[in-house]
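Shown here is one chain on its own, the form predicted on its own, set out as structure tokens.
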Amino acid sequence: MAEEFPVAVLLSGDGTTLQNLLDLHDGGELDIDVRLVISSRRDAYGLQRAHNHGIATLVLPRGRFDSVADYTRAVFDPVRDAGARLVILAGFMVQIGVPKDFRHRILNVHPALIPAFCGKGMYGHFVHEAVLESGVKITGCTVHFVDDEYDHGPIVLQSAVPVLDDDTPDTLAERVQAEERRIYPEAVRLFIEDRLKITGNRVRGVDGPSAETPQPQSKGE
């Protein structure tokens, strides 16, 4: 049995991404050990999901801290204490800095194909509404390493999703989220198996399938 890789998860809401990771772990498909879940909101249901799995939790509201630097320290001190070697952002709605010891050790998923439809204020349905308003025919999702800018940093995986003529923000979000549930765990697997090589702003797979963009999904798939 493979040794489980210690991770911390940061969230602000329902915790569906956390639940997806935990379900894959429980099914023997993802060798992670979620040591700590940190929420920026006390009412986030993701905290209950963590409690249901016996995972330690911590609530850190952004308003208690004067600066991004102060907040970053408050987040990463307990992450280090928990022994986490990877931080997974799972709908974390607060900006954090990237400590030197966690450079290229923080992953995030964004509901669009970066660098399109991203940046400050572009999250959740705001993204899908902007996609529909723009008239583009393809959108998708992106897993990337986090740096000090919003929705920036080396891209690990992307998956394209067609924008249909009768789409609403809800229907588009549903298909994009299905791809997020597929590629985010795959990016975590690649990381914990040490199969990602970062050169400049490019990420390549090593000793296995490369970290390349999957083909767009058709309407019938």
Ligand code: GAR
Given for the second form:
Amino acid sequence: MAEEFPVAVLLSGDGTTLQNLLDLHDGGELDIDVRLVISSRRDAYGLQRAHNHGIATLVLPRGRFDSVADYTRAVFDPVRDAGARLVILAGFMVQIGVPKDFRHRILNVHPALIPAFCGKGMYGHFVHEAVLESGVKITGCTVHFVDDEYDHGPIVLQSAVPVLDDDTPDTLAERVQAEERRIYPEAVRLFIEDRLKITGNRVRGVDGPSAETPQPQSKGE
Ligand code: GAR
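Show the form predicted in complex with ligand GAR, please, because up to now only the form predicted on its own has appeared in this conversation.
Okay, now the whole complex, with that chain kicking things off.
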């Protein structure tokens, strides 16, 4: 078996995204070692899922911290201590910053086709409600690297699903989340196999380990 890649998972809710990753791991299909689960909410069921798997957990409510910078520090100190080299956001509803050593090492899944239906207030069922209200015929999900802007950063994978005439937010969420369960582990796999090459805001899949390409520095960076 390949060596397992140490990761930390951040969540705020039900934790079905975490469960999917753990199930794939247990089935031998995803070589990750979830070292730590951090929740922004004490009542998140995702914590129970982590306990069931014997994974260390930590609860960090955002309200206890004055700024995004303080909260980011509180999250990443234990992430580093746990030895995680990738942070997977799994329904994590709090904004965090990106420390230098985690640039392009934080993945997020968003339940829409970024840059549509994203930004502040657009999370979970609010996204599907907004999609239905807008009348679009196609939506989907996006896996992207996190940067300092909300629901932003280089896009790794996207998948589109149809919006059907009789959809409710729940039926639409179900269709979108089925795709999330497919493309999120795929993106994690590409990352841990070092098969993602990032140039500016574009991410390409490559066959083997990608050589670290120097990024052109734009003014003001
Ligand atoms: C997922 O559908 C994910 O796309 C969404 O929250 C859900 C979490 O479900 N994330 C966002 O809206 C982030 N902007 P879970 O708690 O059952 O994993």
